[in-house]
Amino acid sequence: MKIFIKTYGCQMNERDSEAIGAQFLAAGHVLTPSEDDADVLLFNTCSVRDAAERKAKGKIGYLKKLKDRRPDVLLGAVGCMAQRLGDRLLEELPHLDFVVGTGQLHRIVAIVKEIAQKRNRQSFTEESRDVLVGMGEHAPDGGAFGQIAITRGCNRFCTYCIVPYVRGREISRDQRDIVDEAKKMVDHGVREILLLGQNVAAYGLNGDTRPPADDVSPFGELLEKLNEIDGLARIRYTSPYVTYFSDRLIEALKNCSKVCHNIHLPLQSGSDRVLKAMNRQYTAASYLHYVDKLRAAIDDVTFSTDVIVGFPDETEEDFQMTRDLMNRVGYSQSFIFKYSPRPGAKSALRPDSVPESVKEERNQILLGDLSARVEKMLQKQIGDTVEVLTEGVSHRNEARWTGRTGTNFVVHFEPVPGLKVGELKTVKIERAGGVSLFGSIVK
C-alpha cells in the first residue's frame, strides 16, 4: 500500500509521524507525498491549540470529494485530536474510516491492515504503556538531524493544558533503548539529536512531580551517556520544567560538550497569582533562582520560553510582571500565545474574561520587546567567531547556506567547496540582521 502522512502540531507529533512512516516502510509499504496517489491517508492531529484542531478537521472534511471519487481509499485520523474525540470524530466526519489515539500508535500498521480487510469504521483510543515500543523506528538515511522521544505524557496538569488527557500519564523509555537508537541514527549520518518530551527533565523519575534532590537527575545521566557517542556533534532537548534543574542536572549540562547551551524554559506568566491559577508549581522568584543558577554554571547560556497572555482574570499588573520578568531574563526567543480555553482543561471552566483586543495588545507589546532585545543580542556578536552546524542552502538566498550556533542563533554564510550538511564550521560574524547573523567560514 502507498501511505500518505500529514502532520499537525508540535515536534512530538512530527516525531510520531516519522516513527509511523518507518513502521510502514519496515512492513513493506511505500510512503508517498501525493494524496491522489495514496491508498491510505493518515492525518496526525494536534488538540493542544484550537486552530490546529480546526485545520485538521477542515482538511479531512474537504477530502470527502476524494472519498466520493475513490471509495476504496482509507482515511484515518491519529494523534491527540483523535485521542480526545475518539468515536465523535467518526460521527462528525462520516467519510473518515478510522481513528487511532496516542496510546495505540505503535499498532498503526496492524490497525490499518485490519480496517482494510474488514472495512468497518472503528476508533482505537485505549491507553497503553507499550506505546513506546516501535516508536523508536526511523526511516533510513533521514538526514543529519534527528529526534528521539525519551518520555511520553505528562503529570503536571497545568489548568490550561489537555496534554495529560490526550497523551496520558508520564512514562520514560529505558536508557539503553534511547542510547541504542541514538547510535543507530549516528550510523545513518545523523549529527544532531533533539530529545523530546512534555517534560524531558523529569525523565526517569517515575512521574514524580516534586523537585528532585540536588544529587538526582536521570536526565543528566542520559545526557552524559549520549555525549559519549562518537560521531554525534550536538544534543538539544525540549521542553524541561524549571523545578527539575537539580545541581546534578546543571553539572551535566555544564560538562557535556555536545549539549547545546540554549535552554527552552517555559514561563507562562511572571505573576505568582496567575502561576498559581495555572497550577505552575513555582513562583517568579523561584523561576529566576534557577535561571541564575544556570547562568552561573554556563557562561554563554541562552534561554527561550513559552508565555500565555490573557489568562482568565489576568490584570494589567499581572501582565506587567510577566513583561518585567521576560526582560529580566532576556530571552533570545519567545513563543507568545493568546489564551484560548480548551475543552477538557480545568481553566475552561472559568470565564474567558480578558477581551481579545487586550490579549492582542499584550501580545504585540511582548513581541516588540523581543524584537528589540534580539536585535541588541545579534549586534553584540559582530566580530565574534562562532561554531555553526551547517543545515544546508538558505531558503531566502540560494547563494548562501544556513546553520545554527549552540546557543540557537541562525547564521547565514557563503559555502566553501565540498561543504556538507551536518558539518561543524567556525564562522566569523560580519553583520547582523533583525533575526539572524551573517558571516564567513574561517575554518
Ligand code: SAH
Given for the second form:
Amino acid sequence: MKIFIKTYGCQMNERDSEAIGAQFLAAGHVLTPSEDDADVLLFNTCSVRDAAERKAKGKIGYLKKLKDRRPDVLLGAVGCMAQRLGDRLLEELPHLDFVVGTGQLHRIVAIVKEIAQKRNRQSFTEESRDVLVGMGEHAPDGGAFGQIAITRGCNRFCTYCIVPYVRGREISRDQRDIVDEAKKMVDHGVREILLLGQNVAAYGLNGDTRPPADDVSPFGELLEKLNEIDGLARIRYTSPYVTYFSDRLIEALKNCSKVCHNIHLPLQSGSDRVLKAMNRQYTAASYLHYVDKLRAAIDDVTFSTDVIVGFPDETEEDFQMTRDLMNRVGYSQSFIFKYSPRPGAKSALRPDSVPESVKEERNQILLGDLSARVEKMLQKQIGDTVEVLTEGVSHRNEARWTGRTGTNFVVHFEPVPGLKVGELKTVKIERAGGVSLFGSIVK
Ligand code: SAH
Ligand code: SF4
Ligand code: F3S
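Form predicted in complex with the named molecule structure, per the form predicted alone context:
Below, the chain from earlier opens the complete complex, with every other chain and molecule after it.
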C-alpha cells in the first residue's frame, strides 16, 4: 500500500508520524508525499486548541471529493483529536474510514490492514502502555537531526490543557532503550538529538507530580549518558517544567558540553492568581528564582517560553504582570497562545470571559515586545564569534547556508567548499537582521 501522512500539532506528533511511517516501511509498504497517489491517507491530528481541531477536520472534509473520485482510498484520523473524539469523529465526517487514537498507534499497520479487508468503519481509542516501546522505530533518513520521545503522556493536569486526556498518564522509557536508540541514530549520521516529552524533566520520576528533591534528577543522569556518545554534537530537549530543575539537573546541564544552552521554559502567566487557577506549580517569584539559578550556572543561557493570553477572568493587571515578567526574563523566543476552552479540561467549566478582541490585543502587545527584545539581543552579538551546527542552504537565499547557535539563534553565512550538513563551525557575526544573524565562517 502507498501511505500518505500529514501531521498537525506539536513536535511529539511529528515524531509519532515518523514512527508511524517507519512501521509501514518495515511492513513492506511505501510512503508517498502525494495525496492523489496514496491508497491510505493518514491525518495525525492535534486537540490543543479549537483551531487545531478545525484545521484537520476542514482538511479531511475537503477530501470528500477525492473519496468520491476514488472510493477505494482509505482516510484515517489518528493522534490526539482522534483519541478525544473517537466514534464522534466518524459521525461528524461521514467519509472518514477509521480513527486511531494515541493509545493504539503502535498497532497502526495491523489496524489499517484489517480496515482495508473488512471495509468497516471503526475507531480504536483504548489506552495502552505498550505504545512507548512500540514507537521507538525510526526510518533513518540520512539527516543530521533526530528526535527521541523519552516520555509519553502528562500527569500535571494544568486546568486549560487537553494533553493529559488525549495522551494518557505519564510514562518514561528505559534509559538504556533511549541511549541505544540515540547511538543507532548517530551511527546513521545524526548529529543533533532533540529529546521530547510533555515534561522531559519529569523523566524517570515514576509519574510523581511533586518536584524532585535537590539531589534527584533521572533526566540529568540521562543527559550525562547521552553526552558521552561519540559523534553526537548536540543535545536539545523540550519542554521541561520549571519546578523540576533540581540542583542535580542544573549540575548535569553544567557538566554536559553537548547540551545546548537554550531552555524552553513555559511560563503561561506572570500572575500568581492566574497561575493558581491554571494549576501551575509555581508563582512568578519562584519561577524567577529558577531562572536566576540557571543563569548563574550557565552564563550564556537563553530562554524561550509559552504564554496563554485571555485565560478566564484574566484582568488587565494580570496581563501586565505577565508582560513585566516576560520582559524581566528577556526571552529570546516566545509562543503566545490565545486561550481556547477545551471540552473535558477543567477550565472549560468557567466562562471564556475575555473577548477575542482583547485576547488579540494582548497577543499583539507581547509579540511587539518580543521583536523589539530579539532585535536588541541580535545587535549585541555583532562582533562575537559563535559556534553553529550547519543546517544546509538558506530558504531565503540560495547563496547562503544557515546554522543555529547552541543558544538557538539562526545564523546565515556563505558556505566554504565541501561544507556538509551537521558540521560544527565557528562563525564571526558581522550584522544582525530582525530575526537572525549574518556572519562568516572563520573555522
Ligand atoms: N507540555 C508542554 C505544553 C504542551 S501544549 C508544557 O507544559 O510545557 C503547548 C502549549 O500550548 C502550552 O504550553 C500552552 O501555552 C498552550 N496551550 C495548551 N492548552 C491551551 C489552551 N486550552 N488554550 C490556549 N493555549 C493552550
Ligand atoms: Fe498540558 Fe500542563 Fe501537561 Fe504541559 S504540563 S502537557 S500544559 S497539562
Ligand atoms: Fe501535541 Fe496537540 Fe497532541 S500539541 S500532544 S499534538 S494535542
